[in-house]
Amino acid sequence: MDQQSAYAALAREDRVHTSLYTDPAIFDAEMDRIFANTWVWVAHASELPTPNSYKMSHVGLQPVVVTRDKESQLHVLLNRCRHRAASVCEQKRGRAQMFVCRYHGWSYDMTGRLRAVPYAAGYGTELNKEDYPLVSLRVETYAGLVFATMRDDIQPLAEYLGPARAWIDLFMKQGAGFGIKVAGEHRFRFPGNWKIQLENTTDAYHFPIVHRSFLTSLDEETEGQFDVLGQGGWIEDLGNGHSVMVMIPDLVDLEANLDAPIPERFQDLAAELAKTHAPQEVRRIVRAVGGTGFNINLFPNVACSMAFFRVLRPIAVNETEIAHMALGMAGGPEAANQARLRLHEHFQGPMGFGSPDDAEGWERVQRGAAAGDDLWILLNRGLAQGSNTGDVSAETGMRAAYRMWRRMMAQ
């Protein structure tokens, strides 16, 4: 059996082999066959608010810098000087006219062009600066989401996202007409494989078990809203490894049903907003504050999850970094944005209920994966309902991701 066939055999329709979590050789192949061969999320446009702004990011294991040049065009550049390979950027984000390599002083502008070389006469006529820009990746955006790819011959981003675009459009309605901005983030690592977290985004089956402490912290009305297994939700395979999990169907379209009663927990916010906004605008903002009723999983590394972005970064076969990005309304009312931050802190913040509980579950999966030499991870829940859709507790989204995994690893 050739290597491509061997990889494909490890991901069946109803199960995947445990070695997908534990084998360093498989991890290395994933970085080459998946992360270097598809569209990978690197930023949100709001993180680059002005010309000459930048942020550090990664495409798989490869460090990159996302920049907005003086003409406001976006670029994604490998964070590696073309001289002796030193990184040219060490600040997580900021503004700059140039990136200057602190080893030998080669300087690059925000487009990646090499602009200056100290003591250039030492090269004689052997150095043409035009030949040594920072390596630039292909970059495209959709609804403010910035993606990059190592491949020039890949399909357009819009085509890759396919039906997921309609769900992204719905997700962005939580901007309440003001647009979406990243309002802050926190990062943490867990000792487990990146695919464990990828699976979690469309796993509602665990919610009432793992997040019981969160549910008991809510008022009765909100606790009822988060009865995610009892509201008729569903999961869809959106193609190319993407999927959507609808947990609260009433919150799929935040601009619908604006005449519904304002929940008790938002009454004080509504009263504050009413001082400066028309009644219908108050309802639109308040309805958007709590976020959407669904999670979108965009293969391989980002989720638009109810009211935040969750970004995964593979570090090693048994280590993954997670970034939880709180979202606000760009130019929206301060009171509404403060309310969104408090909700984020309650569940996904570093001292919230959700993040520690999820991370503990992911770590236990990695520990358990060390037991047994030839065992499989089951993905068969809801399979009898159909391969592309299922109820909200089905493992449809996981099967969608592993279909794409199998396809890419078999290339």
Second form
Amino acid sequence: MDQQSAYAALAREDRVHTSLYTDPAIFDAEMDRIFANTWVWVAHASELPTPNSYKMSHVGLQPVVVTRDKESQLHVLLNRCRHRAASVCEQKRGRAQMFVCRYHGWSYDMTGRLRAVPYAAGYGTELNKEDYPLVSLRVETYAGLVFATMRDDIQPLAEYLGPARAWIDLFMKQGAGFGIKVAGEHRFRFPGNWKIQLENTTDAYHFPIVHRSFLTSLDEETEGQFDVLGQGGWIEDLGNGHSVMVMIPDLVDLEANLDAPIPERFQDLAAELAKTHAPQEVRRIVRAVGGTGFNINLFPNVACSMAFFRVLRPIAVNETEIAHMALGMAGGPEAANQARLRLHEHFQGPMGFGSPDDAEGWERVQRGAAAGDDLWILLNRGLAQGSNTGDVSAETGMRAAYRMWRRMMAQ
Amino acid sequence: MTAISLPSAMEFIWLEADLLDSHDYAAWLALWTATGHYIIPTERDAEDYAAVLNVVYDDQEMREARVKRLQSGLSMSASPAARTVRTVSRFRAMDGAAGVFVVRCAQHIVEYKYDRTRMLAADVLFWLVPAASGISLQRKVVTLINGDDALHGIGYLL
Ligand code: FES
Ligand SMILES: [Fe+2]
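Alt. form predicted together with its partner chain, vs. the form predicted alone above:
First the chain shown before, then all remaining chains and molecules of the complex.
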């Protein structure tokens, strides 16, 4: 069997082999065949708010800098000096007109162009600056989500996202007409494979079990709203490894049902907003403040998850970094944005009431995966319901992701 | 009520550390004023923590909910709980508002769970106010040395 078919055989329709979590050779192949071959999320446009702003990011294992140049164009540049490889940026985010390599002082502008080389006379005519820009990746955006790819010949981003775009549009309605901005991020690592986290975003099955201590911290009305298995939710395979999981059908379209009564937990906020906003405005903002009722899982590294972006970064076969990016209404009322921050802190992050329990669960998956020589990870929940949709607790979204995994690994 | 001195503040802070290491959360909750805030920032130099994202931004209600969660037995990151041993030192009295005694200090926590030992270092700022019982905690800001970088799931209090 050649290598491609060997990989394909490890990901069946209803199960994947445990070596997908544990084999370093498979991890290396994934970085090559998946992360270097598709659209990878690197930033949200609001993280680069002005000309000459930048943030550090990754495409697979490769460090990049996402920049907005003085003409407001976005660029994704490998964070590596063309002289002898030193990183040119070591600030997570900021503003600059130039990246100056601190080793021998080569300087690059925000488009990546090599502008100046100290003591250039030493090169005589050997060095043509045009030949050594920072390596630039292809960049495209959808609804403010910025993606990059190492490949110049793959389909445009819009086509790659396909039907996921309509769900992304619905997700962005939580800007309540103001637009979405990243309002801060929690980052944490867990000792486990990246696909454990990829699966989790489309795993409603664990929610009432793992998150019981979160649920019991809520008032009764909100606890009812987070009964994610009990509201007739569903999962859809959106193609190319993407999927959507609807947990709270009432919160699919945040511009609908504006006349519904304001939930108890947002009464104080509504009263505060009513001092400065018309009643219809108040309802629109309050309905958006808790986020949507669904998770969009975009293969391979980002999810639009209820009220935040979840970004995963593979580090090693058994190490993954997660960013949970809180979102706010750009230019929206401060009271509503602070409410969003507090809601995010309640569940997410290293000391949230939810994330540490997720992280513990994922770590235990990796620890357990050390046992057994030839055991499989089951993905067959809801299989009988059809291959493209299932009830909310079906493993349809995971099957969608692994179908794409198989397609890319076997190419 | 007597004024707070640096030695009495140190004694209070050591007591607080011991209560957290021994998971005596009910006694810990009783150290606080009703309006106090317990804060673990993600941004090192925020002017107003309420306006930015934090790891923890707890008023009294959230502190109580947090303790309830840690003790519920329903949270797999907290049961079994990691063992922790913390040392607090390098105390320095800082300028504060009238009636508030401000102390800055260093805190090292060593955490053990399963087969792993980890370390968390932080600068901690305490706002202490005189109370009938001696001293009450008005504000505690735990600025982790790596709070703006990737952390891990933490199933106890800092
Ligand atoms: S490595 Fe950057 S200037 Fe030499
Ligand atoms: Fe979860």
